[in-house]
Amino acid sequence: MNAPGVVYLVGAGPWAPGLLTLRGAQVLGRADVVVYDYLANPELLRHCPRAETILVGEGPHRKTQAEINDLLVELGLAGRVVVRLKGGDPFVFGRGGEEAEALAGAGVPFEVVPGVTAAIAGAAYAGIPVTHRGFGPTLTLVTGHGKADQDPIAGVDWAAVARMSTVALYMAARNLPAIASALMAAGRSPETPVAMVRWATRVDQQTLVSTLGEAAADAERAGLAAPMTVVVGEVVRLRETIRWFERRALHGLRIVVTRSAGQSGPFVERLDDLGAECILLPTIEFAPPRDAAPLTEALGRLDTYDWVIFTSANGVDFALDALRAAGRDARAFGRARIACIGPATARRLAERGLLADRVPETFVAEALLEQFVAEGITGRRYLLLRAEVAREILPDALRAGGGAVDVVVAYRTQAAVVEPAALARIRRGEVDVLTFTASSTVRHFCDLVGPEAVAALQARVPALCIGPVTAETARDAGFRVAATAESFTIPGLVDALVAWRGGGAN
């Protein structure tokens, strides 16, 4: 017989994915099994990518609790290490008590991981404090969905519960009629404030602000739902003061990020931090040119050039990353002078451990020539690393004014292995705007996402690119380009995207 594994009760939060604890992250790294519901965000299993994921949430997956009991059990006395993820903090009507219960029962070690509960979370993003000072000195948290075979406000004091300063209420939006007639019969008055909560931390976060005797009333013409938490109490009248989470920048647009997986990391963050949900469908992944052959014997002749341009980030650490595999460093490039298009370029060239000597003022090829232009360009020689497909503006010219140019391939674009779920939500339009960061994004969305869906998309859904390139590239596939970035990188195409939506774009 296997020696028991062990049982983690961990809270995931009420939904955004920074709020899980380090604890919680750090054992859903060491997990066999996650055994999660529908209130946990899937984002989280990117702790977990060796885990068996089990989800016992709504629909076909739902489990009872006795089942749930059961699995946990049996997956522990395998000699499984288990983590039971569940929705805000477990042992908050969580049912974890019962889970621990039953684990303690059958003998299996168990952990309880606590999480941010979702009517704590809940309030403080919409704006309300549910302790303060000049409102009232008590909180009680209240459940407002017993036991199917129970009365919803049975067992409960509600003349108690009504003397509270402030009183939150988790699951309380099939009972709330009850629940509200309960507290205004114990005494609190219809004109308290109210506030319900949809979707708590989600970037399509609803709040409705009532009163405790319309509260049930406006929730229904809102149409507000499951799952929902509700304060009671004057501390809600402080959400028109304090409330941050909605008012962010990007708040509720659903962006289309097209970088590719490895890049999209910092446009990403920002966009979560300005109240963007994100749908990442990485079009393009980078690859080593099909013929190593021009690189590595131009990566051998480095110091015969005059100058060595660099077009993007990708060409440098490709073109480095060769020529350390060639057992070289820095020194090979001698007496050359280096190049580079765009700040980013430049940067990741010196967090590779060289300099550049020359960055055009604007991120563009033609920027760069107007400065070899000055300098003179006849009888110079020029190594241009570069994507597979790209621009001839540059070289062209460059041979035009007498120099000589060797173009190497240093990298190329391929389509991406994309998620299936977001590309389905693309497909249906469950999307406000795109994003292209380069023609070649253009270019792979269009066939991954296919043309019935491409043309549906431009007749409704604006494209902000990130330099007049990628607008070009844009324009010519049909796409209806709202803005350009005016800085011609990440932080500029994020500014552009602000000033769009701050100018009333919808």
Contents of the next structure:
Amino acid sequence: MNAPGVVYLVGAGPWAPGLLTLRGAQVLGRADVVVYDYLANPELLRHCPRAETILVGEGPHRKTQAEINDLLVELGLAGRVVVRLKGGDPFVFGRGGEEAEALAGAGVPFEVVPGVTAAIAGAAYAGIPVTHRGFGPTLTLVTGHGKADQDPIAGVDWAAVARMSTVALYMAARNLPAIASALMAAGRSPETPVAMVRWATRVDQQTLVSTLGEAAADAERAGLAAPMTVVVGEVVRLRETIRWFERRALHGLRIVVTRSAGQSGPFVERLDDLGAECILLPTIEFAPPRDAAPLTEALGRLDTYDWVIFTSANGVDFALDALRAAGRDARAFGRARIACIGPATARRLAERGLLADRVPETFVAEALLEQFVAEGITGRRYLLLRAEVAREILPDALRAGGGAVDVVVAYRTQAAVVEPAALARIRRGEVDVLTFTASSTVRHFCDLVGPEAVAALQARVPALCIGPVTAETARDAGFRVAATAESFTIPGLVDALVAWRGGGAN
Ligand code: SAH
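I have the form predicted alone already, so could you send the form predicted in complex with ligand SAH?
Once more the chain from above appears, this time first in line as the rest of the complex follows.
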């Protein structure tokens, strides 16, 4: 027989991926099987890219609790490292206790990793502290849904609950009318404020504030259904002052990001912070040049140039990787000076241990050119390391000015493999704004999405662009460009989005 494995009962938190604990992420990283349910955000599975995953939640995948217990025991006894990933906290109305009992009974080692429970997180994201010294001394967690064979609310002493200051209800969507009546019958005022929070911590979290007397009717009118948590008590009044979630500058805005997967990280993180929902459609990815020889040759004579010019962070990466692959390092630049077209390129260069001698204030080729003109071009030698397809303005102008220019392809862009769900969503038009960070992203976006859906989007959805060149490409392709970043950078594009949103757009 195998040595038994281990089962981690892990709280996934309410939904937002950042609310998983560090311990949770750590054990996911070492799991070989993950058993998760529908209230656990599937995005968390990126912490366990190599694990087998089993969904045991709603719908066709539904298993009974006894079946889940048996599955965990079986996997544990087979020597597997198992994560049982459960929404919120595993021991708060999550039946994690039953799973732990089964594991203990079968002698399978296990560990419990607590999680952020839905009602507390939902209240916090609604701007409601579940306890506050000004509003009473207790927090009571109650289920509004008992065991299947029982009267759902008969098992609770509602008269006792009614006397508690803050009451947080789980699984109460269906029984809200009966629960509210029971609390009022026990003497809780119909004026008591109530907050109902649906899909807490998700970008589309809905929060509805009402009173005990009106909550059930209001919820029905608003079509508010499970999963939601309900907070009853005077603390709900603090929401007016403390609400923060909906106040973020890009709250709820559905933004299509067309950057390559490798480059979109910081952009997406910033948009997330501002409350936007990013729909990732990486249109391009980067690859080494088809013919490596010209790059290798140019890198072999770097110190014969007066200027080596980088036009993108990718160019830096691919060129320096190729240099390294050829067994050489930064000393190969010798006396050559280095120019970058913009600060992001210069930053990447600095990360790789080289400081640019020249970075223009505005980030287009023309600005760089002006500085070359000012010091004199005639007789100088330039190496331009760049993408396969790029504008000719810089080399043309340098040559016209009497310079010797080698233009060498450091990398090329190619269409990316996209996620079907994101593509389908964009085709259905479930987006508010498109972002383009390079002309190539415009072209590849149109190819990926297809002419019909593109036409429908163009009629309704504005585009924001990183700079004038990209904006022109987007306009030529038929997009309505609502704003362009002033600084031609990603932070500039974020600023443009915020200004555009603030201007009452959307
Ligand atoms: N163990 C979970 C609770 C599971 S019971 C926890 O600690 O949060 C299921 C109930 O939890 C739902 O009916 C709902 O009341 C609440 N719930 C879970 N996730 C939620 C979410 N994202 N938003 C609002 N309520 C949620």
